[in-house]
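We begin with a single chain expressed as structure tokens, specifically the form predicted on its own.
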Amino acid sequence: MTTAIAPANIAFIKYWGMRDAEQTLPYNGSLSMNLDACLTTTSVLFDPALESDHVTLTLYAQPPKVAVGRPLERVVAHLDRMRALAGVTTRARVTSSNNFPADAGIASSAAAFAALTLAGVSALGLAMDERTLSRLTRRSGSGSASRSIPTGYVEWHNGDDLTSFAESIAPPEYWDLADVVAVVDTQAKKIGSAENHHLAVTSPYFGVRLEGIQQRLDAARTAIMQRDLTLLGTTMEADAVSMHLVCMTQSPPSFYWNAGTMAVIHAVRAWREQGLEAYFTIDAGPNVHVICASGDRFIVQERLEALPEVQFTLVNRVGHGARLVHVND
């Protein structure tokens, strides 16, 4: 049995739109930061006595449940990819748990499939370098999971199956940023990211977004290299609004933001005018990630928790990538 831990990640420049569903290839590159406190732990045991795969999920604040339907299908499909590489048909017992809300715009699928991939590959005795592991993780259908394999600040390159992989561009200690997640809704979103990745191309704004992506990607990469929070913040806010504008103008439209989302956005902008440098970004969900210098994380947390729309916060610094924590031969 092998156990792996993988982090959620927050994208500064977001992957939105899938041009090849079978290989999970994006329309654009993306750049993210791994989170040190939002984690998924997954164990995989391949057992010849099993007639079918058995998956148990313990989601945040919920009792353990046996996976059925689409969640089970996604795990089985990814196990099949790993079994094909290893040349085996042995079924597996998978147990997975996370310590943050799932399907709420905090990259729970990214953490889950990164942990599943690393644990599964290790349990099968497959030797893979980080690039190959990232590519395999990308194939899970959760493309963002590829960014949870390397450590620290990570860029996922656009390309074909061989060249679309994620790699670290800076370790966690290079720049001590924080992500304070303002949780305004813990409910699972009604429309998943996967569906909206396919619908994105129906938005008349989709092409406009792609035209500006490379400039924003270059700016965000430069901001990280130069530790320039102002450049990073303004760039990532523009990219987040761009992504959600695509969602809101696709057919049919999808609206992830709610009143709590807007309250946090307005508050962050007001605090910045008052001298507290913090910036927002929002993944596919209503909850808001507030990026700031690590030294400001507790004042940001205090102010967020004072907002009536915020249920609680999750405070993260820059985290390491997926790692093995237990191997039992």
Contents of the next structure:
Number of protein chains: 2
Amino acid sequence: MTTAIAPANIAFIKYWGMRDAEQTLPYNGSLSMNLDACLTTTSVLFDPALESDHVTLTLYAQPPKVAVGRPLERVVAHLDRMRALAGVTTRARVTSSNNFPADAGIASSAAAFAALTLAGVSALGLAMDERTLSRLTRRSGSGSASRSIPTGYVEWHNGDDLTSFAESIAPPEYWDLADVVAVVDTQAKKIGSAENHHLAVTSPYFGVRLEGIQQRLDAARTAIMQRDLTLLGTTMEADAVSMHLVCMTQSPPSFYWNAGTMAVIHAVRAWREQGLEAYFTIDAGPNVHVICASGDRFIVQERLEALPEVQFTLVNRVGHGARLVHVND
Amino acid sequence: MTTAIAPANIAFIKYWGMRDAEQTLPYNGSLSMNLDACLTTTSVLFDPALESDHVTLTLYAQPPKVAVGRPLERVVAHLDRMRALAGVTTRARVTSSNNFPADAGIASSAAAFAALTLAGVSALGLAMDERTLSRLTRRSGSGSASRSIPTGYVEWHNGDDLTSFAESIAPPEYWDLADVVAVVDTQAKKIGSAENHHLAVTSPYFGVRLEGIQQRLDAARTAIMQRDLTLLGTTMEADAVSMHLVCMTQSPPSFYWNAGTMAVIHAVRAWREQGLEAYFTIDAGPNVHVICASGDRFIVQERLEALPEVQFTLVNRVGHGARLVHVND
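Can you switch from the form predicted on its own and show the form predicted together with a further copy of the same chain instead?
Full assembly next; the chain just shown is listed first.
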């Protein structure tokens, strides 16, 4: 049995819109940091005695559940990709567990498919460099999972199947940032990101978003290299707003923001005027990721938890990428 | 003494961005309905004994206040325009009162400058057709005031000083709609619309908004002509979102929406799925105007007032334009 751990990640420059569903190719490059406290642990055992793949998922604070339906199909399809590379047909037993609440709106599929890919590839004994591993992870259908493979701050390049991979641009210790996730809604997402990845092109504003992406990618990369929080923060907020306005103007429109989202946005902007340097970004859901210097993370957490709209928070620093773990049998 | 009453109005297709500040020319045409229950009453008396203009403003449920500073300057500048047309220099005594709460986020300047223009022009004995009156009202600096001159459903045309006027496209009785204003914030606006009218062009998305305006104007006009609430509503929501995304992407960004705004947006969308046909639009503030068939206005009001984020509501039907009133002395 081979076990891997992979982090969730939060994008400063978002992946939004899928150019090629077969290969999971994006319309634009994206840039993220791994979350050190939001992890998925996945074990894979290829067992010739099995007649079909068997997948058990353990969400945080819940009993294990056997995967069926679409979640199972996605895992099987990804195992099939790995089996094809290894030239085998052996079925696998997969167990996967998250250490963070499933209802926190943290994209758990990124961590899950990164961990599955690393564990599966290792279990099959495939030699694979990080670039190839991130490309294979990308093809799982969860494109942002490719960013959970390399360590620290990660850029996922736009390109074709060969050139669209993720790579680290700086290790976690290069710059000690924090992501304090303000959870304002624990209900399941009503609108999956998959559907909206396809609808993005129906927004008349999508083209302008893409026109600005390269400038924002360059600015965010430079900001990380120079440890410039002001530049990173303003760039990140502009990109998040841009992604959400694409959703709000697609056909039919989709509104991920809710009352709590706006309350946190306004609070963060007000704190900044008072001298607390923190910035917001929002993924395909209502919860808000507040990015700040790691030294400010507890004051940000305290203030967020004082807002009536915030149910709880999760504090992350910059995390490592996917890695194998040795489990004592 | 001459007294005029003028309504506030709510735009289905918004005026956003000022192309010419001297003439108050917009970047695009706009389309609105007058609000029958949100009125400003203004009296003007030109008095040779006065050495300067004297302006008293009475806001709803507040004692009268003598205008000073910028509000006084704007009234004086507009009186100067009228005096220049009449070839006089006589100063005026102006009293103006609103029948709706000043903190409801209803654009009171539209009603105020429409009433001032009609009362002033009449007091000076100037013969002026409605088109000329709306052009003069437009030049007050409150461009949307030009839409409060004609009756019912009104379109304000883009153009130059001569061709940018407002005209009625249908009287109030043509289609019995209601605007239930959900007041979620009674604090004074932090960001005036004047500044953002100038900043709109700094948004990279402003051009796309303008590209779509003609199609939306045509759709909204057709919807009114055909009494098609679905077409009017979806068009109106798209235009409001488009205006606000321009604000959120300008430099520096501006966020009018707050927690209550998003709560009402989601509520209205959910009610619609349940069969209650209502649509939202939002001006330069957080409060939400919910447009529905007049027959649904009380159920919409009841549901809005049941939302914890809504402080109170104002119910309007389609109103007449500015008119002179005869006051018993």
